[in-house]
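Encoded as structure tokens, the following chain is the form predicted alone, with no partner shown.
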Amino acid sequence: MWRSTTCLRVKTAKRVLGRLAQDKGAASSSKAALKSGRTVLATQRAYYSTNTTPRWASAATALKSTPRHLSDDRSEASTSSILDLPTSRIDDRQVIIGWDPHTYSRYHHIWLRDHCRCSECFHPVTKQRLVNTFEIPPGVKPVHVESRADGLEVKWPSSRPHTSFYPWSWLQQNSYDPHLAREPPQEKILWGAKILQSPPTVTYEEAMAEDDRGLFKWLSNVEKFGFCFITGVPPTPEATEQLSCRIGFIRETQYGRFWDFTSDLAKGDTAYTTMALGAHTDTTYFTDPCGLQLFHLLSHTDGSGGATLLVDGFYVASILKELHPDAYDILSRVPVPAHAAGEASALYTPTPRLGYPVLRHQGEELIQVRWNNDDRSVMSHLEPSMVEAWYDAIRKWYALLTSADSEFWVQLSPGTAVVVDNHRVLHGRSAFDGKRRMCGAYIGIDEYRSKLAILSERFAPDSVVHETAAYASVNGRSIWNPAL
């Protein structure tokens, strides 16, 4: 079944999406309030080096937010001016920003001082911190704060006068006391077997185009679906390698840098045989499993079989969580050791040696699936009381992985390559005979995410980048980019 996360039958996913929708609605409401029409004060001065455009030059681009006053009590507020600006005031430990009569954010003095991004404190070209955090007095406190049209101005006590500036959009996005609703990340679409009706696809010409728009479309598909086909690829190793390099550096492993192989067991791995391979992720024996895997069938002669299997691990995990929450919990907690030992010159195991859980989370969010039962090592670390429960959990996981609803089978042909997110989508194949030639490569997860991030800056910037790029970009990147 292929369905957007907004249409999942899984009740848990619906509840999660409901909360996301509320956050998104709150963010939209906040943005609407922040776009009530701000004018630029021509007397404002730049807080960046001469390598940057003065921040007042951003005009309407940078100044899109005008929250209402926190209250009518202006004895505690600094200057609010004739504009309808957020209020700002200082207390003993924090600067308090009032976005509207009901919404506050508090920022500790030392936190603000440490995050100053003037050219003395933050290198505008290298985007590295210059301020010596450890020379900031623990009890540092501003002498004055002022709500300006495009952000908060903070003046600090010093033998040399020092002034910091923080854009409103940046302060909102980085509010930690409390955490405010933020722009939601790109929605991931969970899918099953029915995705075969319209799988994510780009053409080779799009992916290789110099304007990078096709590359952005390609990597956005991978981010959203966990995989993407590329059609019209010349059926040669050279063209496939060039396609791989469009994403980033190829990651070299014990199998080499770029693979071009047949079923001759030239390497000690069952991928180099004609055997069927169940749904799995690669390199579970690495501390840092490979991020993307691109493969391309160059030829298959004198035989048949070898259909490619893809399974959305996040989709299967969402069903497991709803139907078997205890099994989901076990797979989220119990580490699974793994190994690669087929090459006499290499013996890989992860650090720590016990490995990592099948389902890895950041907070409540599932961020990685690691599953390869063939490469699993001895489970000698299980508590006796957990042995049967663990085997029951992986049995339930396997049943969902191999259900007809989860499996997407496709017979690849020369000219169509596929890239999969190895942290999400499991792959496999059916048995085959004849001579089958495959090529491909691994790309690191960090290289992939870096490429997607810089393309997003160009083609889909978030609100902070959009509002600050005109006056705070140096060397092609805003110093207020949320990734910094």
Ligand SMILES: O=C(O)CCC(=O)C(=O)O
Contents of the next structure:
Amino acid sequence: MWRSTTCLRVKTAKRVLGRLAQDKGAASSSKAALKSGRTVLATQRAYYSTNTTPRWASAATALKSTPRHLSDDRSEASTSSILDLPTSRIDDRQVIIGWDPHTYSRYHHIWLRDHCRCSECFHPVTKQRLVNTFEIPPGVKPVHVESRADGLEVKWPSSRPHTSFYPWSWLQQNSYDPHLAREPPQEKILWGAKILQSPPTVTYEEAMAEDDRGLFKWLSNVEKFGFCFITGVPPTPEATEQLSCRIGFIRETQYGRFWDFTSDLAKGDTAYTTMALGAHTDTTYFTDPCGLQLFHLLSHTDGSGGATLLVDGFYVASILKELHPDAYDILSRVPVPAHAAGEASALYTPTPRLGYPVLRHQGEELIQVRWNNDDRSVMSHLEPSMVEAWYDAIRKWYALLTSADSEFWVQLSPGTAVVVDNHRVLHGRSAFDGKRRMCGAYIGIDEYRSKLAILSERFAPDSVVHETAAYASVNGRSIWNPAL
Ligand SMILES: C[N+](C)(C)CCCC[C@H](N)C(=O)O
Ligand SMILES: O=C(O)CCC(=O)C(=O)O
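Based on the form predicted alone presented above, generate the structure block for the form predicted in complex with the ligand.
Now the complete complex, all chains and molecules, led by this one.
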């Protein structure tokens, strides 16, 4: 691992120095920078192997001969630095980084010390904090900061010299004063009935392929669209269970682990009947509703109906917000209690008992739709003045959910499974007769997101992971991974 560190650092140092060498005006200092670049390279390797008294201390003096902006300089950043490195200086309470003459970030000293990720302060394998946050003096202040090729070096006053290093990309990504533009999250494509023309689909071979590229494509589709078909699935519960487990371990509930069900009321729920089920999300009665839901129709004989309904709750919510902002606001505020009480051995209600709003947000962003009018409990917590407004709001919501523009109906058949993000996409079915056998499973939202995160590390690393993976990874995970 450390050898690969060196080779990447060679590239980094060469890239920086190469840029320098191109700068005609800097010809005279390129030799000094070349020397210092090599010094940085050697000390970086030393730094990441142990961080007792990092050998940078000796190298830092060697860097003194480097251009002014590389040293701790209290004056404003130089207007043009031949290495284009960010400037850094210590202020009373914060370290100021100058990304360019017009863009600065400020990091509190306590914040930087608490976020040191050297092997003494942050366990490189477990990715857990080792530094005792509460032993860091509130007034901690660096004695020296240095702009290095790949990041900021900070020396702290303590009985034992302690040096911290923060990659520039990580500092930019975590800038909080001010917040800097970050890479946009995976885009979500909102859809209505027209998704019928080209629904997201992967093949069973892709999903099962051992190199996981197809699995990444599958889950990327789910992240983007909220659902994805899987074609060519052997029409057996065994193959469907194996397919489910490609995402993560199955979440067992009062309906069992892997379900294989039909209309025999084997479980106390209308799903185990021939009734039509309107668009809903499952397990609204759980504090933590199931994340993904996989369905695979294994057979339907001597009858018809049982078509599958999918509705993009985020799409419908966006229209509700546009057309009926008051209703959107009510559905975003008023908690809706729910229950699962069809099994003698189970009586589920969420914590807190009043449940959660239909539309859940993080800040301004809609992050979850939770709607099952069949499983809703008594609305005894409404302010009397709100009762009619609440019913008016859900009527507007329901009208949009059930509009021809929103509803995507598909007749599943053996061999084609569908996975649905139960936090976004509602599902349902039309009534049916005859013998109909459906199988599937729930996957927890955290298991789904974890699998997508590790696949993204491999196939679509974000800029910080991309830049730091080679020199700061243990167990294949960079200590600077934005998830940490
Ligand atoms: C296990 N299986 C998916 C067949 C049954 C689902 C039960 C549906 C329940 N009314 C809910 O909305 O959670
Ligand atoms: O039987 C189906 O097609 C779907 C049943 C359902 O909505 C559910 O199990 O949540």
